[in-house]
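Below sits a lone chain in structure tokens, taken as the form predicted alone.
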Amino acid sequence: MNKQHLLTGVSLATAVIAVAFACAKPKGPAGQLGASASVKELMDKRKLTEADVEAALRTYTPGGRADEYMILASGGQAGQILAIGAPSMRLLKVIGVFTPEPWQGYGYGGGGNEILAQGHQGDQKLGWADVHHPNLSETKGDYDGQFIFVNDKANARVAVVDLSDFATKQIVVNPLVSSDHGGAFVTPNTEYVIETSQYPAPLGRDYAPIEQYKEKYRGLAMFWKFDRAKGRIDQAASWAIELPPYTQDLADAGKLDSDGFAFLNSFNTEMAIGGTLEGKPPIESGASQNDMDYLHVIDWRKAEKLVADGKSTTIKGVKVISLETAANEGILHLIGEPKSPHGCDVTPDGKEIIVGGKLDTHATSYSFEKIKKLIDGKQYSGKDAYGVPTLDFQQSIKGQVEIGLGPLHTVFDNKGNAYTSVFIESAVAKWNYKDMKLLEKIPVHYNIGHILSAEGDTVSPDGNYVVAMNKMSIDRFSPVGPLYPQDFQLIDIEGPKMRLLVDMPIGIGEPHYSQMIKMDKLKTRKVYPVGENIYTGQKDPSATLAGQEKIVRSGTTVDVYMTAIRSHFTPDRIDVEEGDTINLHVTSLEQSEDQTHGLSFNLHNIDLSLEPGKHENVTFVASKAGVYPFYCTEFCSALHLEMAGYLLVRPKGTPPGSAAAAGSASAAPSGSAAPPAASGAAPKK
């Protein structure tokens, strides 16, 4: 429903207030406002304006009613993805991706440990990530709600999250580069997940002196092949293109008219390498000398064919099209773009590529039709230092719109409008990319970086909302110390003027890219079939059904086949010897929606989440004698506290049931009551 047509000639808030005045009731005792207070009285007490009330009405989502959209946002340094409802702007879930997440039991003993281990690199056991760019899977250029991919800028990794259960299923490591930023963007049918390097380094992560930067350092565009049927990246079928040692930045895949191409920004065409202690300019200023940097234009379908034809080399197990081949075979072309570009966004019709320059005042629209004509006619303006053909800037663009200082990212609506974040000015600029006219600006708070709109980077944007993702939140929220939260601001764009509706603090990390998908495109599972290993998608070989619980000992190895159901574990006593290796296989027998159990062992750093039907396997060593309670960590029933048991670890060499196992510590202290007899009866309370 178009909210602008809900009421004609009078705002929502005006109508509500009119009713409030008509129904006004007296205050309660001592002037307090009771449950029967009118809206006008509540407004007066809380010092709310009519605009405040209208914004609240447009975002309020009652309990029991789902939001229209879901925002999937990067969790920044938290290494996770945030799921946020819109327009309510309620945080729904934090998805564990590159870092452990205790509530989901991700990284605390179960199958999530194996996923996280996929992201370790050699001896480096990585415990954090800098998550930047979540990107939803697409079919024909539209979100299909099946998967989301995200990169780790700090460690050059890409993860796959299955949106049927919002769980991370794979992490792949790029063995060729040390950092990435232009990822993880998908081609229109999710054939590939694109990851591009950020800071140039020797390919394969080898060493070369910084003085050999121009000769030995390189960038890279990685095309991870996605197997949709398996829901996994096929590393063996993936390949890459070597790029010049400019600092590659954001990427986007072409669509419709530009399908088959990818576009990515770069900065530092100066190839500055710093050296402040040696009296040289820092990279910051050294990389900001040129008036123009380079937009990279990649024909990935032609590149795919070259790889299939064997015209690639292999580096660290990855097929790589060399820079020389990319230049000579027409795979890679460069076009000048305004100083220090950042955003690189393809319009819904695929006809234009919008670029914002951080140190420029314009949004620049590149015409794919013009670019393709120049490429096909080999009408080059020259070559760069590495022999890559360059195209003339003026002949490649449709035009420029002056929108303010510090334009970054651009998203779109369904009316031919673009919305660009303007960092230095702290504003969202609305402009029409068809007639190249600036329409309106709205201030935001403060220093907006990324921006998103409802399905705004697909072939069919919705046009309901924009979210300004602001890096600063001075005076917006309650004080929480020197480290302030980020600020997501929901903006209504349906009316003739943009309107700020609500602020949402993000206090978990610095979010970057985000996408907003219609909620009805998400087809989530409510329960798992009993015994499913969610990381393989199959019934686990060690899944345990009711009546099959057992403990099997073989030398120093103890296999425990356990079930969990309201409100007990079976078995609830595990008796082992110090030094034994325990293989715990635990299955939730629940099949009722939202009946989740947890399992935690005292002092063993084990914390599992057992959603209905889920199976987990955990291996650990009982390294120290003692008594270790285990219990359900998820409040599951009235007898939740009683859902517990004991891990009994006997001193090494002590037989089961031996009084010697307890030693002198088992005797009652002098002057204290003796423990109750082990008769099986509970002591009286």
Second form
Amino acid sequence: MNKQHLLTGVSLATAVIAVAFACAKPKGPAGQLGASASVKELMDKRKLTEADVEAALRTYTPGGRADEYMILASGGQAGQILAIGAPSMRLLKVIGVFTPEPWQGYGYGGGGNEILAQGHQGDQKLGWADVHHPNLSETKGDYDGQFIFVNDKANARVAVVDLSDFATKQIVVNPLVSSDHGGAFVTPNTEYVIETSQYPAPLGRDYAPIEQYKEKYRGLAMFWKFDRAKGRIDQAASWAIELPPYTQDLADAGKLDSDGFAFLNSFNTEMAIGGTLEGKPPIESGASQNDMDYLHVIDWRKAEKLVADGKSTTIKGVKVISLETAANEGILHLIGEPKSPHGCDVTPDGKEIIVGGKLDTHATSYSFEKIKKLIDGKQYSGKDAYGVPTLDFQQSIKGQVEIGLGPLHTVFDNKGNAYTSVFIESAVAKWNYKDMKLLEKIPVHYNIGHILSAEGDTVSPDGNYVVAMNKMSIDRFSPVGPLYPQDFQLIDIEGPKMRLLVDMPIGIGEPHYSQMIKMDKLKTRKVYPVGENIYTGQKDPSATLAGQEKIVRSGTTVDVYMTAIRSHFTPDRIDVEEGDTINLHVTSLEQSEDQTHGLSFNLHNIDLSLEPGKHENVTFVASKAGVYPFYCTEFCSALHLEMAGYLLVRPKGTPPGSAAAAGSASAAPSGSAAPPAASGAAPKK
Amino acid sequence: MLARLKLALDGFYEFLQRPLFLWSRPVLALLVIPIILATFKPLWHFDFEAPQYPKGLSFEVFSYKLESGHDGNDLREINILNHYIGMKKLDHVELDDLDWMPFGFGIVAILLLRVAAIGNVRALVDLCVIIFYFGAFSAGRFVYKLWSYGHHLAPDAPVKVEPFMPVIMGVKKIGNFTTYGRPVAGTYFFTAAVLGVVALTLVHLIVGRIQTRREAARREKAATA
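Any chance you could show the form predicted in complex with the partner chain after that form predicted alone?
What follows is the whole complex; the chain from before opens it.
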């Protein structure tokens, strides 16, 4: 740093500090001097530079003040979505999606079990996911703040999370493929949620020997139809397109000019199948021989019509447009793309598609106008091995920009700039996609994967923040054992130069993509109306109001209608016999913000979260005689510890209230002779 | 002596029969408006402040209902908190005065119109007495009800507190809560109507007395002449 810069830096920092303290300190001859002296002392003590202090002032968000943005981030192997406030970079919530989440009572007895069960596959009660790409619902290509979708790469699933209460409402399983990657990406009005396969395999999850890779293995582009009014994916109205067995990777939907199209890239067009033990090259080298792979261009509007016209075949209940039909009807075209590409991102104006070549130093910008002209004029450069028409690379692109080593994903600002993550170099490259010029690079720490910017993949990005999502953190945080946290780095892109503001450790999984939405677009509910079943969105038929509590026995089934309100459960005693099935219906009667109760039955793996108004239904078997306290697991009030009750499970054949049930040690001579009929025969409905 | 008293009483009875000043009849009819407003506007407002309620809690008493902040949830919240000290529920069932209060206001309104129609002093004096009594009785019931809430605490309540007088006007600290009470629009409208009737009555009494004196003097003069 030269002297000039240093002086500018110091004076700028002093100015910032002076402004920060002008309000707090009384104005006097030594007022400002005193303030900056004490800050300087603090800076010395904590070894902070002026840049550090500036960054702190840029991001510090006092308690009680909301962040300007919310980042909704992939939780990676945790199978969840993370909600993070920005610019403060504070974790607000881990949303249970594919993995049980005990705090939210998600997957521990209540309705969340049913959502998770939607994602089970046969006998496999999947308890995790590899969450990759969360995508916010859009209206006219802009985030509307209503829903977020996310894919599970490991098991080819897509989840729907409602942002009115940040709860997962649906998991759909792709029955045709067993891994996905190009998802969950939405079309501009959330007509569809796109999910494309990753590793080719026989469609419908059938078996075929790997030697028949080229003939039997296939890729797939799934178009999940979203029913916004219901807030659910309509599986019956969803359809797919069969693709060649190139390893399809990331996808993006066109917008504005390119609305109606989807773009996805691929690698391993060599169709390498490994065989390391047999002395064959591993997939990593087999898949990296060609200089070009294929960008897939899909006309989904046309495909939608084909499906409506019945030009599809049904596999495992899904309407699939065959590869042959896709090639012949002109809904699938391929264009060369430089070596092992990764990112595939449409510019905010929808005119260009930016592809980063992982093993190429360029970002390539494809012109949608040129592609459209070639397609409309059927000016094909040839066909691939599966008869899919190909377009000439040079005739399709607008140009290429030398970015650096390992360009991956690209996001945008509102000034015509693109920000590309550069993996091998550990940097973010800022370049102008209008005049195709590299402007600046900033180092990040380390091995950046995805990148996000504020509303950066909408038709109107905000242009103030970028977040680098780094795979490695090496020396950035305090050590916590050999498994290191991931590192989210917030970068200020408002000024002429990018500035690194703050690092946020992610200690729950390896996040992939994330999106950043303006906080005021989220219309979040604060409480549920009393009795709401949050998984159906309706008042539960078993919702229990004050005064309606009861226990109804019918044979070996016991229905408990319970309410929870500070600081008691009604009923607080449940008396059953060993082997009875208990259907617990519990409603929180609370309606005050943040007044949550929990309900756990110990030794039964049951834990519910009862947010104000929420209703939950749990069915379990009292399989072992004993005394099981149940209690509220949220410190709800001063008498929280007293918010408890007992599940009393009598040994089989013991009448209720009978001291004989208590065992020989405490057998009392009197009071144990109550005939079973006295209290055992429960009132029936 | 007796004759003098009789004379005075005759004068008073005669005064009671007198018609009201013409201008005061439309004024009486117009006083129905604040009574109607008092029926439908909140009468009393309570605020509760505590650290864990950054948005505060509040509720208002109307002649016929209770209404509380945050879509009615504040009253539910206040009741949940009050149950810890064994206080009875603040609701329409317990505060059954809300059943007859609006009828009281209605009767007052009808009586006002009656006086405006009949238009004599006797009816005005009746009205003055009734409206004053109605106001005082309602206020007394209100104070008694609050007292009763604070003094009839369930003996098995989880938290034992000394019986107390809840806030009516001004500020009172109860536990972690600072409570505030104040009259609002409805009470002001009703008070205005009461004061209007009282003022009209006074005007008639004073002017009537002056006129009676004058007439008596005139009669005396005529008698001596």
